[in-house]
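Listed next as structure tokens is one chain, alone, in the form predicted on its own.
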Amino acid sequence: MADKVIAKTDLRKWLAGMAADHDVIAPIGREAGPATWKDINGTQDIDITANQMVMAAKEFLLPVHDVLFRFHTRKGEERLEVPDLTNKSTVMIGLRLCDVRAISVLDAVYYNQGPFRDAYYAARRDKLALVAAVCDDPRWSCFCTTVGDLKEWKLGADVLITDLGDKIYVQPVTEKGEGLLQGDFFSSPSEDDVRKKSEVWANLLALPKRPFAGKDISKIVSWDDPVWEEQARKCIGCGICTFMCPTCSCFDIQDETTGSVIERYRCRDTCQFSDFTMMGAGHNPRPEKKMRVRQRVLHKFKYQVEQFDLIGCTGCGRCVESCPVNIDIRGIVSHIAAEPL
């Protein structure tokens, strides 16, 4: 498989024969905020250089409203309806390491079950490919190299993308990938653009790392420490981090009743909420929320290690940018690593 680069102002060309084959979506850019996820039908102008999106991937495998079924109950008419989800392939491109990772996260939770897969997430992420961005400027709360090896993220990509000012250097990862890459509008890269992608997957590297690099958590990590109540005072209980977060992935399922029809839809539920454990005859196992507090790192760097040999979190940054009372992961981790064994 051989690189390419693109001037950039084939770009369209490039995403309008994408669309003709494949829903294609991509972050636009606003007057105001950061850029977003959209369908684009490849004339639009997508910003594959946002350093990061308001919302992760995760939003087209999970989305926020996903209809299971529908039941229509009109007498002489009953009816299952099931979503049909045979549809034709997505790319996703402009995604960074850290996105891409946390789809692997996801993978290992809804994907990787065998009789446990989840058909509705599989469906998706049977027919997506992943065309990532390499990082050229890291925001302020980005640590993903603390967390991860990127080298071995970038693995997770169909296809991975460098911004080289004028052009877009762009590597094939896998076949799928490889087969995005058609059009005469793409050319052999010269002597300078490798050495412009190289420093700039230098310079990512670079990244500085927070006190926890390599550290395993999971066996340092203490039920008891006093650090979470300590969070727990400050934390509001308003779930932001949670339904920014890539990986998190906990949901409530419901049953909404219209006429004649009886719709169940799964919807993002987070741990962070105090009826999220409540159970049916009104016990609730995390009543105080501290437990809560606690939950979300202990599942991020205890229980998804002990589980699936992976950490939960990608350094992505978006919870502690969200946080409306600056509660930082990252200071709460090096806390913990800081404890002696």
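Keep in mind that what you see is a predicted model, and the values were worked out from it rather than measured. So that the term is clear: the rigid core is the largest set of C-alpha atoms that superpose within 1.5 Å between two forms. Residue numbers count along the first chain shown, from 1. What changes on going to the form predicted in complex with its partner chain:
After superposition on the rigid core, the Cα atom of E78 is displaced by 2 Å or more between the two forms. Relative to the superposed rigid core, N112 undergoes a CA displacement of at least 2 Å between the two forms.
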Given for the second form:
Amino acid sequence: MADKVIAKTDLRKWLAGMAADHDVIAPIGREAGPATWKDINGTQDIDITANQMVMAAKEFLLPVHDVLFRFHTRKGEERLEVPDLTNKSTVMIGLRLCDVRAISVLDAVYYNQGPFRDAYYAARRDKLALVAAVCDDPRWSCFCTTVGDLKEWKLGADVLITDLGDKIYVQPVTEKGEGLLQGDFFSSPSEDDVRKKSEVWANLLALPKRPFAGKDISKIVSWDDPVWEEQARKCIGCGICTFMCPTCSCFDIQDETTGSVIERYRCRDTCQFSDFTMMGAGHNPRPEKKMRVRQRVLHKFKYQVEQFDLIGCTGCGRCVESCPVNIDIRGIVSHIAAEPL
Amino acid sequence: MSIDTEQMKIEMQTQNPYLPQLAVVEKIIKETWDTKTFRTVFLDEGLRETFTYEPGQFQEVSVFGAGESTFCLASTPTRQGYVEFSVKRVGVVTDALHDLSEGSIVGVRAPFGNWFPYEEWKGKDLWFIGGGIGMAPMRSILNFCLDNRSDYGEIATIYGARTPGDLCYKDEFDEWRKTSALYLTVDAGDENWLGNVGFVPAYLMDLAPKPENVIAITCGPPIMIKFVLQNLKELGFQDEQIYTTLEMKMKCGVGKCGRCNIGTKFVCIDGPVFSFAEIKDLPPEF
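Got the form predicted on its own; any chance of the form predicted in complex with its partner chain too?
First the chain shown before, then all remaining chains and molecules of the complex.
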């Protein structure tokens, strides 16, 4: 598979070409205010190498309101109506390597955790191609290089794009990705293009790393560490960290009745709420905030490591930026890493 | 019976696990002032014939509009054609279930979770130690073992409730007594109560089963389980000889919604049945 370059002035042609037989969703510039993934229909101006998206890719794979089915209740005509899951192929363009990695974590849960596969997730994921932008402008909150190996993470994408200024360096990673690189506006990269692309990578990999124990953190992290209580003291339990997190995907299931039709949908839920584990008869296995703070960190840095050999945090920094009381997961894991093995 | 596990895996991976099957409530038994047992039958005739499950597994039951809740299957797969589950009235969905009448339509997703390793128990004596609504999952495995009576040695059940009026499955007591021992106890008796008065763990010490070649299965309120466990250890039982079913809040039942984990274990897919040897290694958060 050969690398290519495309002039930024030709970007719209490429997007329009893909939009002919795909839904193309891409970030609309963050400067314009809270942005989410948009189906661009190949028409709108977008900046595919813009900064990290406000919301992670789970917005598409696990919509905040995901209809599981509708039940028609009219007497004698009771039946289930299942949403059509045969969606069009979709290209998601502009996501960062942290978000690519997050999809690998979601894949582990939604395809393979337990004997069942999540039919809704799988229908979307099976027809999804990921065109990932290599970061040339990490945010202050980012710590991807601390928690993982970007060279491994990039293999989760189908195409990698790197902003070279007036053009974009395009690398197919999978056959699916190579299939997206059709058109006479692609040309072979010059030596200068290759050098510039390598520079972006070198800058990214040279990001300062924080103290971190790698996957060994799962072995050294302590259930009784005072850090849980310390962090819980300032936590207001709002759950925004999990709402913004690209790998947090816990959900609730609810029914909504309109006339004779009942819609069952799933929606976001969070381990940060005490309701999350509260049982009907009143018993709650995680009644204290420190237990819920611990659950969030251990799920990512211990449980998922032991289950999937994957760290469930991608260092995207969204929880760091969005926390209203400045709880910083980087500080928590660095603190843990400082413990003797 | 041999199960083609590879084929089973393919089926599980291709079906949509969130879609309930419609079932009709065929029978409602009022067990106590706050608990009813429901017998449901699938509307689909084919499913009615092919559906089976294992003792200890659970199901998600929908009252459309009110929502879905988790209930252990309280019937035994040795009696096919229907399933039964017992519901204590505690919240929105259980309220809605209690308000149903015979003939109502509900949604059922089942079966989920693991089950009691009854094959390994063959030839052993079994002691069932249950309290309150915890008797529901025990009823499944108890009736299963009674229906396969020759596979097991002595079978005894200690069943406790707050008052005589809080005991479920009273209609079956005589049946159970035919081929097994039944020891009932209540926290507080009434003028007609002739049985034992006292807590389940204490009654267990009075009866003092010897641990040789015995499996103990216990289910009930967490506080009861705690003391039953202590007392079983005192009687000489090893962790591997003791089983329970754990309860955590669940929604999806299939290991996705993230609600029922205890450390790395998800009660919906790794449980709900655990031996105490397994529970010992779990973080204390259930």
